[in-house]
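Presented below, as structure tokens, is a lone chain in the form predicted on its own.
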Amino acid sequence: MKKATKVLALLLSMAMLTSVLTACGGDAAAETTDATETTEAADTGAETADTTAAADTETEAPAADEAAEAPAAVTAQEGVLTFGTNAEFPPFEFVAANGVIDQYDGIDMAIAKQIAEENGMTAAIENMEFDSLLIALQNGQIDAVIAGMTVTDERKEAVDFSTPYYTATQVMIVKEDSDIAKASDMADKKICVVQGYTGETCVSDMGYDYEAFKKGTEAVLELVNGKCDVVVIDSATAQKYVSDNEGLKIVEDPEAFDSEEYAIAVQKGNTELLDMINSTIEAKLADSTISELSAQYLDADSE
């Protein structure tokens, strides 16, 4: 009997132990399951967040691309309109002790200042090499170009031009005793031009060899020093150089050189700025302000 009782007690103890172990195992499994589900939920949340962020990024990316491609708007928020120029083209743009915009003076500078002021803004100038102007414009470094720039079909493919404000032509600067009387007489002469100017294009189209300089003053100095025979350049600028250097004269050849128009360039599609510029130019042409400015600077150069 005692033995049976002991056996029964042993069986009861084992049953209780099994029950306890099963309960612990169930809690551990539940905790493990809960932890797994929590981890999976966290992973799912992270994936959802990543997916949402990626979706947001993908949604915003085209807008950023479009903004990069869109032309720069008028910088009205800063109140400054920045013009690019090449201040080596008197009487249109040159450096002076007291310019109309900082140290920059000339017909174009006076026009630029009026455009800005008429629209409640301040004009600023970035002076650079002529060949760099349109690149700087397309890159958004400047708002517009005003530099005695001739409107050409090639340039119109890259930028939009304002209403023309000045008509000019190419002429030849020679020494007073020169035998050059027309463009064809340059055939066997040493010719100087300014790089990027219309004069270079004209001489190149004629098939003549030439030497190009960065500045008009450098090209004219070659002529003054007897190192070249002729300089081809815009008429108004030629007048300035001839008045500043004794022994030089201007030779015209309307049959060889067509008239050309100067205008202000803006980025393609920047209609807001273009309309603003055109409004001022057309008003200043109508009331003869631009004609008076041109006469003022040309007369000053001839004194």
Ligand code: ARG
The other form holds:
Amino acid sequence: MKKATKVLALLLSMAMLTSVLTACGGDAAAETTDATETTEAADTGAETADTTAAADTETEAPAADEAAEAPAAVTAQEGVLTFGTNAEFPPFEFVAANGVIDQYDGIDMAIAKQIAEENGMTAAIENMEFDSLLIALQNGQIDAVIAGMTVTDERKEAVDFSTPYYTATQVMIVKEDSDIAKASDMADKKICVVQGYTGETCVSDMGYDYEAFKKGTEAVLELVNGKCDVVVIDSATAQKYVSDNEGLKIVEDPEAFDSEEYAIAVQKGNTELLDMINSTIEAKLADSTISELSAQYLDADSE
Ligand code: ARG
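If the structure you just shared is the form predicted on its own, then what does the corresponding form predicted together with this ligand look like?
Then the entire complex follows, led off by the chain already shown.
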């Protein structure tokens, strides 16, 4: 059955390759690219993420069962809600002298704190590599993931997502004098992405070669140093990098890059926590807290 789904996905992705070329990012693209993404994840040799991801795909049902049994409620009982993040993604999460949760600051950190506090708990942060977040969640090492994480169909197979709280898109960061004006101009350029981000999926779906870095700052440094021509990354983070570094600009191409939605991930079936998270998110969206936070962190000078 899983095999049939995969074959179907592969056929679909082949048949719809042309539309993938012009629509990258959100669920629409993810649906047709599941099969390819899985293969790529195995190829990149991304340490722990790989083996577990591969195992999960093959034994999907048991993995989900185990996840449901993992001690999601344990930390909650102690009154601590542990969020996993990768604090390399301003303005959503970054390390600062005085963060909202310990040394962690940003839009997501403020949201995490509010979710915990509104439910009579304290928020704790586990900072790790972006690629490790969903594995850590499935293992019960953290209760939820808040990391500017885009909802994709592939990720939805592994975890459950909250109500989305932010809409983004991929953009291209280039040098001010670059002749790149649209996504297809990247064809003969040196492209940099961050490993495991949706930007990597986009560029790979477009069929371009690229170099993947562990951190956005590393990719941007490569661009600043003239060692690459373009960095593909999420819009708000790109804005941050452009304001932190001279001589860079953002190029958008809405026809090539779809909108993406950020949401919080919990273990599959953890409806109790998901309901709690959703009620806070929905309230904070309704009373504009989240848009105010976004404005505040986007305007703020770099940490
Ligand atoms: N939105 C992109 C994704 O989901 C990038 C997120 C990166 N987040 C981070 N905290 N490093 O793949």
